[in-house]
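First, one chain by itself: the form predicted alone, in structure tokens.
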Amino acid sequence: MTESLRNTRKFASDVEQCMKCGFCSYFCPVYREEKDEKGLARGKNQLIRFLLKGEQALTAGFYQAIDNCLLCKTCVQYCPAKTRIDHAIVAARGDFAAEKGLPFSKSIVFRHILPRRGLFGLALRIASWFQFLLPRGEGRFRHLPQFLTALGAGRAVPEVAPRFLRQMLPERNAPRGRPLYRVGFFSGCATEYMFPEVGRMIVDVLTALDCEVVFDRRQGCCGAPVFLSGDLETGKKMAMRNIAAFDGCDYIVTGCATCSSGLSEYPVYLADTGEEKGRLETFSAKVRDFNEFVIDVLQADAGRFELRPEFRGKTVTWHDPCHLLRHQQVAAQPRKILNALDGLRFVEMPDADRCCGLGGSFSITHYDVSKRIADHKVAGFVVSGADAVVTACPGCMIQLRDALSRHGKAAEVLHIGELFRIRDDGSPRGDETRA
């Protein structure tokens, strides 16, 4: 065992917890499509166990096996022993990246583009100049031609927005009265550059519920795609930048399930010292998903939720993002909001909690498997009879839109923040004090 395994050793107890029962084989989205033991939690756990014993090296084959995972935590949810194989997988990826380095494409994106918000925005803006060359799909989506295999041949992707969120939203957004909380709004990459209108609507809801909302321009990518792929060093640098950006906020709220999950997991993967762990834990304790914050923290009266008129008469169903349900245990809150919207009919789809197959970069590096997993979500949507599927993760929105498009379904894919606004109850708020 070498010093390069210091990350994996942190989670050795999780590895030993596996009973090798194989119960995860029934639930793992990847294994259900491939039927390969290396794609299963049990198989990955055994490889990592061999690694810790010195019987397995950090080879390309090893990385290929542990990279073939969505980190959806479905195996953890149903594991009789509750083995946290997701911890060990990320740690092993970190040790591989530290010793062998990341694949070239990931290295360029993770270390030189994502951490530089200005450069990232510029690259997307330049790419947007050529969007007209791509055939248009349903809504604001275009299809990538076959030669763009790095992003999935023929894949429907959202257009880059003509204006980014930071060009639309001020840094300080004040409520009508004295604020109950000072809330930092974490936009995330997809909301910032592709769905800025969703970010603006979320901030409107928060200010209407008496929160001062700070949209600090220093924030960057949450870092989840980076550190979950194994680049823990770059992930830590990104985390520290975000912590500095939201210093002094009571809460950090985001409309991206992956971002709230990633921000919450900073202490798990990125702390090397007790001091770092304390700082990361203090920050992560303030992180809330938008639905969770509105329902659990603000305890907003359901009577103040007003359906936006363009959605009146529609029937919608809900997709549970893995990063929201299994990583944060947020499931009831968005359903409370949907059920409170007069003029909207909400129906459950079969297997609403089934992974859509995105998994961040998994859907790029393993697009064929990702598509097959997403096909099951389309089947569930069809059975529901809904007009639209609603979720709380821009990444899932992209995946679901692509899947529905491939199947010729002209259904809408919406973020829950697009559906409603807050009615003014008319009560004075000038005398309220900040909690």
Second form
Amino acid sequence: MTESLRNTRKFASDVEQCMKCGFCSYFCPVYREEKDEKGLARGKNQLIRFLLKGEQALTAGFYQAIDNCLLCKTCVQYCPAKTRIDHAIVAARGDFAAEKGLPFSKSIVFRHILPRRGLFGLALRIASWFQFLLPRGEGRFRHLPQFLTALGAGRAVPEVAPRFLRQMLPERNAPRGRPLYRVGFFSGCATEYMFPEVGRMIVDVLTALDCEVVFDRRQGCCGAPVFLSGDLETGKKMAMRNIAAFDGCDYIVTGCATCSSGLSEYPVYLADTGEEKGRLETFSAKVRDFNEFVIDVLQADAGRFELRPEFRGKTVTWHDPCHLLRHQQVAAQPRKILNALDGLRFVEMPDADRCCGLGGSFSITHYDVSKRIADHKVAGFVVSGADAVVTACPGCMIQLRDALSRHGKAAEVLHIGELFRIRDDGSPRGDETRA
Amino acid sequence: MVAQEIIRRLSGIVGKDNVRASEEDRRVYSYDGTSTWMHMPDLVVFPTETAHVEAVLKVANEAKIPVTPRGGGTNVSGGSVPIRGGIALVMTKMNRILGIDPGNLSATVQAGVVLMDLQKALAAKNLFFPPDPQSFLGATMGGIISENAGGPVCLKYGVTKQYILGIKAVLPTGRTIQFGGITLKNVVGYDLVSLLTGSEGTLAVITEAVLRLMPMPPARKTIIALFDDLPRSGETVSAILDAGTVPAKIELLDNWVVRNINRITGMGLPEEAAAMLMFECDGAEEMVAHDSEKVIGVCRAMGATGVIIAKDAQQAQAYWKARSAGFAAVFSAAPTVLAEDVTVPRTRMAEFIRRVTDICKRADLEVTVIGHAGDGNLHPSVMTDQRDPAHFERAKRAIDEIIEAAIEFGGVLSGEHGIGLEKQKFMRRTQDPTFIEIMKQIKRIFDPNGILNPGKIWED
Ligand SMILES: Cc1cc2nc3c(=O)[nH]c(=O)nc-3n(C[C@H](O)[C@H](O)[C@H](O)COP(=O)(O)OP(=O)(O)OC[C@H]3O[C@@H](n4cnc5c(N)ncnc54)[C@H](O)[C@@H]3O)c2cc1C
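Cool, the form predicted alone is there; where's the form predicted in complex with its partner chain?
Time for the whole complex; same chain goes first.
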């Protein structure tokens, strides 16, 4: 065999952990729909083991198997042997991409469009002029980083916001009082182009809690859709660019669960040398999800969280994004916020922690299974009796809107950052001249 | 290899997408829960209804192609490894619960239903299916019936064979037949339901089953007793039974297992004792109070160094979760683990444990004893490494001695995992040849061409 399998080898000992008990079959959302071992962590693990032994080649069939994964990490969460199959899958995708090349549609978007914010924006703007050509209405949305691939597959896409976040939000946003931290705001593609209002509201919360917020224009896509699909080379370029953009920040905060987990995973997949690993780790250590940052780092007084008036009297439920719950162990913090909001009723839905089925490009390449997984989410939502589902990942929001509208549910899907603002605590305001 | 013509015919039956022949597809159906057995099928076929199974078996029987039924692939005896190639008949897509009948305390399910999914559906109606193999997250009802599986609560409730009222199965010749029914009592002729239960997929392919259920016990209590001597904990088990109490579960964990469970779960079970017994008493409130008092009393009288009572359901659940991590704790501790499944009479458990410890000490091998002590079913597990031939040989010899000891004490070769491939070399040595001959003749009646799960249970 000629393949070097440079990336997969890094995780060889992880692959050896699996003892084939098959417990993952109960938790894997894909397996639960397909009932086929090839889609299961145990099956993929075996294929990767044989790949490393030189008895399995990087065939199209192999790629098909390792591509059929949401990277939701539910199997990792419950694996009694703590097998990190997620790492091995991404690395194997990396070796496949390096040695065989990714499918054409993916590689065009990943290599040429996503890394360039300006070009991405332009492409979207142009595409938005043609939105009328696409099936409209009922809020049929798709995850933005796969926007063009989605178009290629003839799929319905979300509407692009009339103004992007960078046209609304200044580069420097002064804190209300004496600055506690210098925070780099990482918008992420979906917030930038589709939910810019959410981005603005998050920044308002952060400045009201005395953070100086920098929205550096050099930032680009977090790279997760790119490197998690196996294009580690492009992913690394994107990572380096983001690292440069956030130089000098105490923290990097984002309202997108996929972005915060993606930024945190740079050192896992993208380092080739010890020195690089160190740089990526220093950066990743500063990355925080918005909920985690507000509750754990700022330790904000919950009494200052004020429900925005338009949500008064509503009952909401919470959807745990995989990228928050399982990638970053963030689950209690958003619930703390929701419980603190006077005038809002918060109820748990059954299986709040179940994956919504988006999985980035998975939802495009495996739309049928993706929809079936989302249907369970809708069922849980209905049981909860809530008017709206709140989450903290634009990707999940797109998937949930799509699923709810397919089921004819008028329910809203909200980002937690839209729900509240910070009450003034009457303390002295910061230097006026800085604003 | 299977001829294109056969693939075409099978595709016509189950649909193109349900017949797979790629290397990757065959690879992922080449193994089960055992660590060493592996063999690729030539084809993977997913039936979605009984009629499919019928038609597929007709084709296979006519062409004399081996067919190995497979459920969740969690068995630990090589049972679902298609050792002769041919077709892996994967039953997972037949996973519908066809009906739950609280008035008759029964449920009808397709073979591919996963036990945990069934338990969830039953719990909503305050019912449960007692047999509780600790692989409930992956094991299917077809596999559970075929292995006559059991778990911790089998001490009080019995094993799978006591909970199967009826079976719908397809004979290897392609004929569907129903055995048993829905009634608790049924003495109409030979008990073929029991014959199929535990037949390891060698007689017929089960497609549906009528299960016997029990109402959920209203109360439960979990108790842990610590001992500073491993065999002593074994003696305690029979002392408790002798005192007239049958807890739902009595599980035995030695110090090695406890430490390793802590290592992988961070659970923090007490590590100072040589052995730990975990009990669950269930039933009506008063009954549970009565039984737990008895259990605690006997443990103390037998010299337990400590007794812990779970303070609430949540803590109890955490203890049992830790117990179920035992398998992972054992199998992740060494490159190769030889895990036995012997069962000995409960009164001789202490003696047996002592013998196991001696055998392994003499051979300088690391061994651990974990098991369903309540029913004498122990899993002595020897740590070794297949890549080190000398060590591996030594470990295998120790296992031979352990099995011989179990039989000497009036025990059996396998309590719940089945013979499959893993244990067949012990069959001839430990069983009456007439017994093996009768099994072969029965097999011939069901399967004249020998196509169904060939190469299992006995050596040819
Ligand atoms: C972590 C772990 C813990 C375990 N704990 C226990 C335990 O506590 N108690 C216990 O008894 N076992 C236990 N087991 C073993 C195993 O889970 C059981 O044997 C289980 O019953 C197998 O079910 P399955 O669906 O995975 O069947 P498979 O492994 O797929 O098959 C098992 C056998 O049944 C046959 N078969 C499967 N489906 C059918 C069908 N529809 N018709 C005919 N034949 C069929 C197969 O050919 C094979 O011979 C454990 C295994 C693991 C990995």
